[in-house]
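Given as structure tokens, the chain that follows is alone and in the form predicted on its own.
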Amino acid sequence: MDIIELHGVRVGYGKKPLLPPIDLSLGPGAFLGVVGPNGSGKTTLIRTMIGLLAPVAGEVRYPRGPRPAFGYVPQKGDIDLSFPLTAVEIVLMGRYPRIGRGRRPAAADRAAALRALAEVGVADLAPHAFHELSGGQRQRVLLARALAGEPEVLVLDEPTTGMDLPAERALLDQIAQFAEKGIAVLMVSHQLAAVANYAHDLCIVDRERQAVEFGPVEQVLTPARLTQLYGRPVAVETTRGYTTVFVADPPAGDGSPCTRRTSGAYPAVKP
């Protein structure tokens, strides 16, 4: 059974809305990546979809009950730095939806919160402040609080912004394999080649279009729908399962060849 469900959704604010009609649905196990311009709605359409935000029109559902479980990593830390807070302090805030207001954590709380930690890796930086930490190592931590609550739904807003590939590579893996184990992933990403090469799905938001398209990645990503997309001739190429989306600009008309700008390449974690 589903725990999405968009029927006839028209995304906006008051009563105007930014793109046309939507229609998707996201199980169990699901990795799904919007991808589209600054200002293309995509952030709309996350709201809309966990619901912070109501739609123009159509429905929202939830199949499976009450709104789900969500677990949010957002594009940068939403920690104040100034606080003296360590990891397992910051992961424990995740589980504040199940503890309940005016109780405090119990031994079980911070239990789940060390395991969090543990599952992506940085078990070691619990006692850690958390403003002593590397950016790849905040996102982990980030990473584990969105798991402490126990999330159905994990929505990732650009959570490799500002990493190096090698830590960019390693955190996409690990995002991949919380959905192998059931977890429906929800991710906002520019990198073309991770939302390539990690997604399952893919859906393309365009608001100047007035554009929406959803589907399996590999029909989705297309040199023709992305050039369309950005205005600029855009290719995407497979080697020994690695994609690669880059920007191919025309010769220069000297008799130089074309240029090319990559967003980088992964393998690929399915055939």
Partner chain sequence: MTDVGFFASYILWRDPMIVALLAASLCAFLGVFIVLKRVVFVSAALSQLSGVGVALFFWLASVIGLDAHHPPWFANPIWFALAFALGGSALFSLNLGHRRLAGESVIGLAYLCAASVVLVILNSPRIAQEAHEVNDLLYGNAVAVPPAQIIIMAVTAAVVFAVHAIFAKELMFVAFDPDMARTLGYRTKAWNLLLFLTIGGAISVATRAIGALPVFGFMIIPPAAALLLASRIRAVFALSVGIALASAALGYYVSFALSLPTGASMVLVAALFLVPGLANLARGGR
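Remember, predicted model here, so these are calculated numbers, not experimental data. Positions refer to the first chain, counted from 1. Here, rigid core means the biggest group of C-alpha atoms that superpose within 1.5 Å across both forms. Compared with the form predicted in complex with its partner chain:
- After superposing the rigid core, the C-alpha of A106 moves by less than 2 Å between these two forms.
Please show me the structure of the same protein in the form predicted in complex with its partner chain, now that we have looked at it in the form predicted on its own.
A lone chain is what you will see next.
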């Protein structure tokens, strides 16, 4: 049974829809990548899927119950670094619904928070102030917070922004492992190639062109569909198991060769 279903959902703020109607579903162990240019409506779509925003039209259903357990990793800039909180205090927040209103975290909750930190490889950062951590470490702490609540759906909004390539790769590998364990993953990124190499399904949104494409990666990630979606010649290449996507500008007519603009690349080693 699916965890989230969207039936003819139009997302937006107030009464103004940003995108055409969307039908999609997310089941256990699914890995859905939501991709599109900056300002295309990606974050609005996932905020609607997890109930932070009401849809302008259509219906968001949670067939398994009133509301799935969500683990949310917000965009890097959405976290206020002026709060003097330690990594473990932030991870404990993921346990709060289980602890109950007006009750203090028990030793078991602290242990669960430390386990979550260990699971993402940063157990040693538990007592460190969050604002003193590097961007990659902060993302891992926020991922640990999302995991500490034992979520059915892990929601990640641009989780690799500002990370260097190895850190990005390591984080995405880890997220893919959670999907293999049965957690549904919903990840937003403006980096098409980054998502394409990990997600099972893709939802490409483009507010400007009023376009939404949803389906398995191999169906959506074709040059023809991407070229139609972006209105420019787009090429997709797979090298040693890794996919790159790039805008293939036509020759300039001055004898210079065809140029390519990649949307992302990965070390040519597949685990």
